[in-house]
Amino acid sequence: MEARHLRYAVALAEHEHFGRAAGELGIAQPPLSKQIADLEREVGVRLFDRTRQGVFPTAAGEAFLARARRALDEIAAATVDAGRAARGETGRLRLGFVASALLDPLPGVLSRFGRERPDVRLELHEMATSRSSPALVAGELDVALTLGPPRGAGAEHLVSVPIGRDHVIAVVSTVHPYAGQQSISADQLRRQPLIVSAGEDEPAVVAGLRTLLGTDSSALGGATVARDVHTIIGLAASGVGVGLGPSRMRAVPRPGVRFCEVTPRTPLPDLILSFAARDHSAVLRAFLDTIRKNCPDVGAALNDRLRPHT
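Just the structure of this chain, alone, in the form predicted in complex with a further copy of the same chain, please.
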């Protein structure tokens, strides 16, 4: 049985007349008669009653037609859905990201993307840089935001684009003696109880702090370790010590604390967006476009990437 049989049966039921139905279908009457006869033979049941008053579906015909119409609807929808998927209007995007990305670029990016692509299912996975790259290579993620470029097996199949610079800043309670300072020096920091984020997950951040405080400094060893920047800020607010974290944490609105620059200015690894080089999906392209529109200082590589409309 072919879709043609369904279309013909539906048209015949619609017009209740072989000649007119055939005309509507753009064919002559005899072929329509034959196709309907073939259909009835295949189904094994008379689907239409031919009377002088017109051609009407039998009970079996009504049952058949109900299914036939649904089948034809599905077929029409198949083309529509395929087109929407190809244009990236539907689908799925699995995004891996480091926690600090939640502070700055992600809120704007995600809300904009959700508005532009309401039918794309976003799957968000907070994970350390070290876990993102293998997941991208294995095809478990579509795109990742990491601190520093991806490394490890298969990294050469990934495209990486820096989308934001970062450096170390301090956060102190508004009643802390340093709160009035424009910036805090490394020496001052070494004399204070410090609060830093859990180091093992993001060694690049730890390296930055070591650079700032000196590799032999015992300040880091004695520091309070917090799981995330919110905790750092909370602890700093309550006067436990001076929090150290990425400048991105300025984005967290919180009364009772002050953010201060630290001298010397200590760069942290760039926030890097990466994805599989062979991935040309429209959903990914749309996401990259959103990133470009939301992040002022994206690398040229991303613009290049968005040029070709393959």
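Having seen the form predicted in complex with a further copy of the same chain, I'd like the form predicted on its own now, please.
A single chain, with no partners or molecules, comes next.
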């Protein structure tokens, strides 16, 4: 039994006439009569009474037609669902990201993706680079936003593209002695209690700070460790010390703090978008399209990484 048999039976029930039903179906009457007879043999009961007044479903036929119509509706829905899934309009996307990505560019990307793909289920996980990289390699994430490229076993099987560059700035409370300065020098930082990211979570960031302050800096060794940029800003506002973090911290509207440049200018690891090279899912393609729209400078690099190289 095939879907066409169900369509033939439904059309015959609606038109109550072999000729009219065949006309709607776009086939000749004899093949339709034969297909209905074959269907009745397969089902094992007579589905239609043939009379001079027309062709009418039997009681068995009515029962069969009720399920046939539901089956045809399900087939039509399945076709629609398959098309939507193929276009990345449904499904699931698991995204791991560092907290600073929520300052930029993640809010714009997620907002646009949500509007364009409202039926895609987003599973969002804030996590440090040290955790998201192995999770991506293990297939526990579909996309990761990390500080610096993923490293370790399996990282060679990932596609990684920079989507943001940054450098170190300082944040202090409005009553801090440095609050009126445009910039703070490395020597001044060495004389202050500092607030920094956890080294085990973001080793590349801490490596940049060691370059700035010196590998044997006691200020860095005794620094207060914060989980994310929001905590760094909050502790600085509380007068705990001078917070050091990415320049995108400026996007956080927080009263009671001042942001200052740090000299010498010290680059931080790039914000990196990574995903598995073997992942060709439609939802991932849709997400990457949103990245291209919101981050135009990233599009060319992303296309280059995805283009087959000979």
